Each structure stands twice: as C-alpha cells, then as structure tokens.
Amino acid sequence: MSAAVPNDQLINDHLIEERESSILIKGGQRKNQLKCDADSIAGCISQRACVYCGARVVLNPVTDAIHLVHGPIGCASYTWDIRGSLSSGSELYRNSFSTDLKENDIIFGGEKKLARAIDELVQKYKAPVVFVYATCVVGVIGDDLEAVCKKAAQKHGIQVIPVQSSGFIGNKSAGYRAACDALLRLIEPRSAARPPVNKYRIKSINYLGDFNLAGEAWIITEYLRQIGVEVNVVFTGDSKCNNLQKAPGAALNIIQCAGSMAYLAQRMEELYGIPYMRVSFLGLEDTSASLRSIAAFFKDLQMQRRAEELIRRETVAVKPQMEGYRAKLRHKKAAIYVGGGFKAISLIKQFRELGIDVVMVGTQTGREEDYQTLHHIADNGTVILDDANPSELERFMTEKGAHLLVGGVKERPLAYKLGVAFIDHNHDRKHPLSGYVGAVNFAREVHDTVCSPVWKYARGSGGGIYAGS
C-alpha cells in the first residue's frame, strides 16, 4: 500500500526555513536525520504544551494529593480536570487550586500568599502530600518555592513538594522531567534503598506512563492479573501517595508513555536496581506483543502459557468486529499528530489492522529512536515531522488527502476547519482505547467519524469524504 514518493519541494516550499530539518518524507531525496528533541523555533506557533502543563498532566492523577498552582488563575483553569483520569477512591485531584496571583503579587512577590494558601488547604483537606506547581510568572519574579514548601512541610508534618515547572525554562518534555523529579522526592524519603531480597515481590511490576484515562489502567491490570502478574503501582493513574512510596518493591518497570516516564524509569533503575522495558497496549498487535514480553521477562512457563491463552481468547472475541470495520475503512488515509513517539508507532500499526494508510505522522516530544522506528515502518511518501505548527499540519493533510486526523484537543479545531474527521487520543475522551476492548473502541470511533454522512455537507472538505455506513 505504498504511496507515490512526493517531490521534496513539498518541504522546501514551507514558510520557515529553520523547520526544514524537522520534516522528512520517507523515500524522498533528502536522507539526513530528522531533527527532534529540541526547543521550538521562534516564530512558529508550536502545538506543544508548556512546561507546567507537561508536569500537571503527569502528576494530576495522584488522586489524594492537593495540587496547588502558584500562578495566575488562567494556568489553573487551563489544566482543570484536563485528563479523563478515573479514580477508585479520592476525588481530591479533581480540584484545581490556585494562588491566583494578581498585579500586586507580581510586583511585591507571592511567597506569603503561597504560604497562606498551603496552610488553608492542608487545614481543610487533610491531604498527605501537597504538590506546588511553578508557572511562567513565578520563574520571572523569582519566588523561592523550595523555601516556602520546606517551611510548610515542617509546620504541617507532611510532604510539600515543589514542582519546578516554570514555563519559560523549556518545553513540555521539561515538564515531564519536573514531574518525575517530584515523584522521586515523594518516593525517596521512606525508600532510601531497595527492599531486602526476602521482601521483594518476584512477580510484581510498576506500570509507568498510564494515567487511567477512561479506566485503561484497570483494563491492563486485569490482563496482567490473569497471566499471574501483580501490578504494584501505576504511575500515575488512580494512584495514591502512600502506594507510590511502595514503588521500589517491584521486580520490573513497564513504560507505556516513554516520553513522560522514561526518565523516571532510568532513575529508578539507578536508585533501586529495577530494570525496565517499553510496552504498548494500543492495538491488537502491540497489546499481544507486550503481554508476551512481560511473561518472557519472568521466565515462568505457566505465565507464558496463560498469556498465550489470554491473547488467543481476546483476539478471537474481537476478530469479527475488527474485520467488519476493516471492510468499510480499507484504503482510507489517516494523519497522526500526538504527544509521544511510541503512541505514534502503535497508531500506525492500528491503522494497518484496519486497512488504513497513514500519510502523515508527527509528535510533540518524540526522540531520535522513535523517529528511526517511524521511518522504518512508514510507507514511502509518508510525511514525518517533529514539533509541527498548524500551517504545516494543514498543508500536509490537505496535500496528502487525509480523511482523518488523530491528535489532541489543540488539533481538533484545525481538523474540523478542513472538513476532516477527528479522533482525540489524548485528554478529553471518555472511552478506553487500550487493550483488546480499546482496539475495538478505536475501530468503532474511526468508522463512525470517517463514515459519517456529515462530510457530504462540509464545504471545502479536505479529506473527510463520506465513505458510506
């Protein structure tokens, strides 16, 4: 299903010359490596989120913590309940507390206001941990979060952890790292060393990079339970502060979202000797491969047998539905623009399961190895791009005739403006897309949106062509 290789002029004609090294067409004449993991170029309206937002999306699913945003009210409202993360217990995390810095606070400093806010929240909610997020303005005026949090922790006898997420210090990836540093501070006070071997749970894992969107962590936890693996801690979906501190007791860390959690996995290997592997539970192929990899790690023949039984049972159950959707979606064209590289790789495989050609793929925070894999598995003619801006997304989707865009909330208006179907794979969705049940949900959503008759009435439709029901 390879597409014709387009002329490299598609790239050379784009408006901002500095972006040329961040865009590649597979099979084109330009063979140099894609530039990635770099700051956004001045003059581009990057689709990336800020440092603070990157930290907030990682930490927010810690359900029983107080999440206090030290900054203007807009920062807190922008990230209020931004993930569809579900909780089996506390709902405290659904609040978006803010110090609501005003002009006088900017001029004279906001440290006293922050201290009062912490006092008030701890007294009212009795939470075990307070996360205090720095925002852009805090980095500019120089409030000392470390000092304020240290004093508050001593006063209240709980952990008050500063999250150094001032927006001007980098991009969304820097926010991920700030969140991981905060999680390490939460873990380390009670776990300075790895537990003794006799307390070490041989078949226990930590599940990193799943935020329990629409209950996805529960689905994967149940799969693992069925093959004989105990999930020790999920980082950070449906997690509680006390549970997170048990993380050093696991035998293995598995990472779903490598962009947000690879750094934490590396640090935990250094501190506690826990090995890690990257997995993906998106799509039939990657879900099955991940279950096999986890079972193989433990070198348990019974576990491997149970894994194969689970894979066979679940695959057979969903096969009729998947084949039905494939028959209606074959040879449609999809564009992908998501946060991390591993998700983009899994989505290409998912679309192939449905007979859909991927004509454009990009990420906000992909790394060199991610793009090497994307380049390897993509068809000739596929546009591959890092840290895209709206004009680039619009241009390549239109030129490649995409029927569908998979992205996040910021990409939705662009797709609808072009008359192209859209699927939110990030924050706002209310149904799971992980595991076997998630693969069917994804196929159903792709079918329902691409094949909707509404596209017959969209003026200037760029690709959302009515495919019949």
Contents of the next structure:
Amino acid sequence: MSAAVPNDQLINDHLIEERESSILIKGGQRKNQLKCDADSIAGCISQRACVYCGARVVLNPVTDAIHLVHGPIGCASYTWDIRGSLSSGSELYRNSFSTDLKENDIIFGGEKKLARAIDELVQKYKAPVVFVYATCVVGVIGDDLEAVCKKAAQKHGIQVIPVQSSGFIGNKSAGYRAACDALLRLIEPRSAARPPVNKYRIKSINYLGDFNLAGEAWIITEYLRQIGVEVNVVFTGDSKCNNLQKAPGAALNIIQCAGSMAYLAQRMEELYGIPYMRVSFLGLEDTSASLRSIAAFFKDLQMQRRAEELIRRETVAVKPQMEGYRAKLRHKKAAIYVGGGFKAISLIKQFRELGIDVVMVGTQTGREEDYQTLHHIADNGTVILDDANPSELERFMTEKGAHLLVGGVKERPLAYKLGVAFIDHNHDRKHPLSGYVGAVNFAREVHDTVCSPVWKYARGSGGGIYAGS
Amino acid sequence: MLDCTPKEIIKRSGGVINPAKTCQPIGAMYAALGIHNCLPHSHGSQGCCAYHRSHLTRHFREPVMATTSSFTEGASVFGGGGNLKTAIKNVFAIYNPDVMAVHTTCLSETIGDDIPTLIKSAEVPEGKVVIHANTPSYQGSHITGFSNMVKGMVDYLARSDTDEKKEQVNIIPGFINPGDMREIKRLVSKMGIKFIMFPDTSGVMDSPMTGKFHMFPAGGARVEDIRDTGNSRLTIALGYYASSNPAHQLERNCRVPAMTIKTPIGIKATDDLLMTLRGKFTREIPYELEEERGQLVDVMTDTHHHFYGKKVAIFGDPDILTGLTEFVLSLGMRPVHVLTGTPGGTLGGPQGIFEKEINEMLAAARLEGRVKAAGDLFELHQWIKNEPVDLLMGNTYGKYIARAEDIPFVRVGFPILDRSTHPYLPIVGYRGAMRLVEMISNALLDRQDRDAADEDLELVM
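Alternative state: the form predicted in complex with its partner chain, after the form predicted on its own:
So here's everything in the complex, that chain up top.
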C-alpha cells in the first residue's frame, strides 16, 4: 500500500491537523523539518511521561540513597522498583518511600510531615544521602523543599537534596535536568569551596547516561578496563553517593544517553574542565567506534592497540552467531519508538547490521539534531515521527508492514494486538543490550520474537481462521 | 532487598514505606474502561496518565487508551479549563468515543478546576457524553477512585423513566479482573435473571487477538444499558469499598433499592450472592451451579488436611480481602495478618469498618490476628518477622517479603506485574474458589516437596 500512495498524502489522510508537522516521511515532498521538543496537545493520547518521571529514572540507580517522594502515594507507587538497574551492593534504592500526603497536608502544607519522614528514614536506614522529589502538588502548594532539606541535612550530618521535579513544569527532559542539578549538588555541596580543576587521574573517565539495566554498565566498564581506561564513576548505574562525589577527578566524560546526561556533561566541563564526548555501546558498529574514539582521545598508542585487539577479538567471537541471525532476519521490517533520539539512531544501525529495514522511527523526547541525524541515516520512505500516539503507531506499522516494534511498556500490547513482534528497549528489558554481548542478545531477542510460531496463529485471528479468510 | 526491615516495630508518622495501595485516578481510569466506547481522560499533567496506563498495561497486558490534559506551568497557574476544553474538542474530533470519562488528579484538584462547570461550557458533539469524577490522589486509594468514577456513571447516565421498575438487577462488580466479571455474569445468567453489569471491563481488558488494533474493543457496558440501570428493580453492589457508594447514589437518584454484599470470593460469599438473587427474584438455583458447589466442597474435602492450622498473611484491596479471609478460614487456615493500604471506610475513622469486619470473622473462628487498614508493606513485613506465617497472599509486591522471609507466596489482587493470564482466570464464584484451592495447596505442597529429605519425598500427597 505504501509504495502506491505518495508520501505526503499518506500523512494528511486521517491525521490530527496539529500533528502533521510532527510527522514526515523521508523522501516525501515536505522538507526535512520536524516539529519536536514541544508540549503535547491536550486530548491527544501521548506516550510521554512527566518531569518527576524523568528525574526519578535518572536518580533511582543511586543504590545507597533514600529516594523519598514528597507527594500523594501514586508517584511513589508507580516508580517502585520498575527500573531493572542492578546493584553490586546496597539494595536500599529498591524500596518505595513516600510522604503519602493527605488532604490535611495539602491544606496546611506538607513540610512538617516531610521533615518527620526524613528523620524517621535516616534513623532507620543510615543512608549517606536523601533525594527528596517534588511532585506536582508540592509545586502548587509551595512547600519550601530547600529549607526542609537544608535543616534536615544539618540535623543529620548527611546530604539531603531536593529534586525540583514537579510534574507540570515541562516534560520528561526537564526532569532529567532536575536530576542532573541534584547530582551536581551531590558532587559539590554548596558550603564547600570549589575544588581545583583536577586531571591527575590521566586515564580515568566518568561514564554518563548508563543506568546499569541488566548489568550493562558492568560490561562496558570491563571493556574499558581491558584497554587501559579506568571508569571513575558511572552516572548513575550501580553508583553510590561517595563514588559520585569523586566525579571531578576524571579526565573525560563519555555520554551514552545524551538526552538525560548531556546537560550534566556540559556543566561538569564548565565547573571542572572535564571534556566530554558522546558514545554509544549499542550494536557492533557503535561499540567499536566508541572504543576507538575513547582510545584516540587519550592519544595513547598502546591503548589504541589494545582497543583494536579487543574489537577484533570480540567481533570475531560474535560473528558466527550474528551471521546466523542475519540469515534468518534479512529483509524483515522494523519499527522503532523509544524515549530518546540517540537510542533511535543506534537502533537503526543495529538493525542494519542484522539486514533488517527500518520503516518507522520515532521518539518521545528527541531533539532537532537527533531528528536531523535520523533523517540523514534513514532509508527513503521511512516514517519519522515525534511524540506519537497509539493510532499513529498502529497506522504506520500496518501501512509499512512492520514485523517488529522496539519500544517501551505501553507499546508492547499494542504491537502484539497487531500481530507484530516486540522488543523492550526500556525499563523492562531483561538482559543487557550493550556492547558485543549485548548486540548478540539483541539479535537473539529479535530473532526469538520475530520467528516465534505464535504469529502463525495470531495473524488474521479472532475468528479469521474459522471464517476461512 | 527487604532484608533491612527491622523486626522491632517503631511508631511512624512520616508517610509510607512500600505502599499497599496506589492513587485514586488509576481506579477511575480502570472503571471508565468498563464502559463501551469510552475514552478515559486524565485532567492533570502527562505523567499521571502515562503511569496509570503503564501500570494497567503491566497488569492486564493489554493496550490501555487514555488521554491527558497535558498540563504545563501555565495551566497550573491559570487553571486547566482551557486545556480541558481543548481536550474535549480533540478527543471527539480525533477518537470519536461515545463517552469521555474525565477524572481529576492531585494537581487539578488543588488548583481547584471546577470540572462540571467546564464540561457544561464545553462543546460536546450531539449524542456524546462527558462524565467526570473527582479523584484527588491525596484521599482514599485506587479503590475509592474506582468507586468515584462508577458514581459518576450513575450521576451522568442513569435515568429513571417509569414508575414501575423492570425485572432486572444491576450488578456493580467492584475493582476485579475482567475474568472475574465474566464469571459473575455467567452465574447471574445461569440463575436466569436479566442483569446490567457496570462497569464491565470484560471484552476490553481481556480482548481477543484479532490482528487489528481496536481503539475501543468490543466489550464494556453500553451507555443505553447504564442509562437503564435507573429502571432496575435492585442494585447489588459487590464489595463495600468499590461499589457501595455508587449503588446508594443510584438509589437516591432513581429509587432503585441498593444492597451491598461481599465480592463473591470463596464458598460462603458465592452462596450469599446466589441466595440473594434467589431470594430477590424467586428463582431456583440451577443444578449446574449446585453441581459446581458440590465439586468445590469435594475439592475442599480432598485437600483440607493440607490447610488446617496453617498461618497465612493476606494483603491487598479491602473488598478482595474480606472474601479471601473468609475463604481461608473456611479451609481451616489461620489468617494472622490482614492488611490493606486503603483507608478503612467511614465507621469510626480511617480504620473503620474494614478492621471491624475482619476482626469479627476472626472472632467467630475463635482466632486473633493483626488487622489494619491504611497500612503499608513495611509494617506487614515487621508483623511477619514477629509472627512468621506459612503462606503469604497478595499482589506482586509481596514477592519481596516472600523472598526475604522464604515464605510460599500466592499472587492475588492488583497489581500482578510479573505473571500473566490472571486477568482471564477468575477467583470469584465456585470455580474461582476451586482455582484458589489449587493455587494455595500447590504453593504449600511445592514448598513441602522442596524442603523434603530424599526419603521423605512422597509420591502421593
């Protein structure tokens, strides 16, 4: 169907008028201009979340922190241990702490209850840091989080850091920024004098934007160790308060998830003079390229040699498996709808490695430069869209004949209902998708879902079989 | 993960650790999905809607459609009226539902948006309806949210057209799975009684795979049927917390007598439902249902020696807990800890009638136990540390306690995030009770097998 219909006509038919500028088809008549990074339209089904959500997902992997959600119960309930960030030590972060605000607290203010909650929790758990998350209602009733946290910090002699994450002050990216601000405060307590710019640990880096889902940060840390780079601290996968505070001692910041951490990297460059570079450890191509860039940064020939060795060794090791999957998956069609732009870009490359054509790609919070890159690397005819809703996803997947969708929790049953295979590339993923081993895991997962016999029964189901269609 | 929970019980006043409830709007969203061709709408910022959709998706493994007013800072300062009006216009223009069901959030409640007035002044297309419920997250729980939205259905949709009431019964099923709703409908049908169930998420949240995406799946209570509930002879509310208020609202609005009985979990509560129907509609209970009951008693007899005297801790939603507690008592078990996160109803404050009802059941069985409304799982864990149990029953979050204390665990209630199929398979009615017997005895016997020495591993149990 898609081949016969002119691209722009595909878009204009049955779409919400205000949404037209958020969707384009590569090679269509409209120019490479996509509206993104804007507020969603009221009354549209959006797959997006809020500021608090953004802040929570970034900070939650700090394993020895008390993550206290200041608000009514829901915000804490829905984020209780939903992110599969593994820990090598403390499990404190997997609990759900909430001030559980009630009507009286809304009327008279929640500050006293918050102070009490901090006292009780600090006493019980002896944590070095408490993050206090502001939710929508706290922003509206105007509790002075700064004051309560400051007082509590003095009282208990630990850091108590407010996270300004009221849900309505923007979208998820504003929450990333709030989390980064909280992390900066953790690194540099306000009272302390700014430490001198420090580059004495010459081959030490901070790894930003990896949340150690299914242990991914551990894989990358090990690669880097093998080429002679020490990972100083990961933001924030499997991190602890006192590791994070050592961040200024690194020579370089590398960023995996740019959406959440580019801001932190910029600020750390301003404050501590640490340069940063974007990396991606998703897929063979990006993993190898990232290792090469890091080695090149240090201008260390030994390191570059070790990087090449590692790349060759690991690539050779996974080659037979990857080729096996590629043979079975070639010319299948994939659709992508993920949170951030950089992940989408990496995924296109990964699908290419498997011989799979990407027919649709979209994100919740991609930025203009991400979409330019996406447009640049996508094949002609690929649908590119920002802040999509389920009807749009359904429509383009169907029209483009996608066999597979990559997305998050809300997209999974949508794909299944269409008889389309699915991969979770979000919080619910169960095995690491980073590095060489992750590339194989990804290929295996794609293979296992696309090639499942279940689709034989699913397509044209619902009586279709009996109806003889 | 919960290994750090201390055994010593300390008094707390600063909030909740590991909640046994969640907030009102998700209950309202779930209830609204039980109307045919209805689009739930969350009046607040995007996160609430996203979280509720994700959470329901994880439990039901179904697409969950809902829209949001997408509040920004401007809406929060100047009010969300503009956003709601835009949303109403867009929802009907884009998705064309029969009903749009608006619920509030803590944010829109606190800034004081007057939803009924906003709805009245909005452009709602001919033949379409916008209903609403106030569901501030800082009151009640997801169960009260469910109840409030069902009350909204009554207020906006139910009409009394005639003096003479029709020979039909309204059933308000409460916050239960679509599979449970199907089972209750089957029981009432078998009794040969005409009924209207609302809300009814069967066919919506357990819809079949068709190879197509349906924005509005085929199921759900139809608007004309909900309208007709005002003409019914009786409303049976199943479960005090989720269903009683809307039933009494219907009584006030349309003079339909309301009665509340337990969610039919277990043999006695199912008996109560069928006996009530028999009494009110003078029908005989068909042999088929007698047979099912007999089979259940047979299964209970065959297994009773596994259960007698076993200590069990149960947590979850209050209407589910009353049925479950009664049922485990009928199996000879000892429910020593019973805890809900939902505040306990109106009688005598927040602990109210929940604790009274469970305590009365325990007293009738000459047992004592810890019972609490508005509790959290940290507290339940402390109780279990102080008085260990043989079995834990509750939603997915119980797995942390079960692991920390090495207790067999039966998943029941909402949410169950780490298992599938449960929305399809009922725990209500005699068949549901049989399934519960299977789940409970398997959990206990699997444990026995696991712990048995080689020479004690028995073939027949």
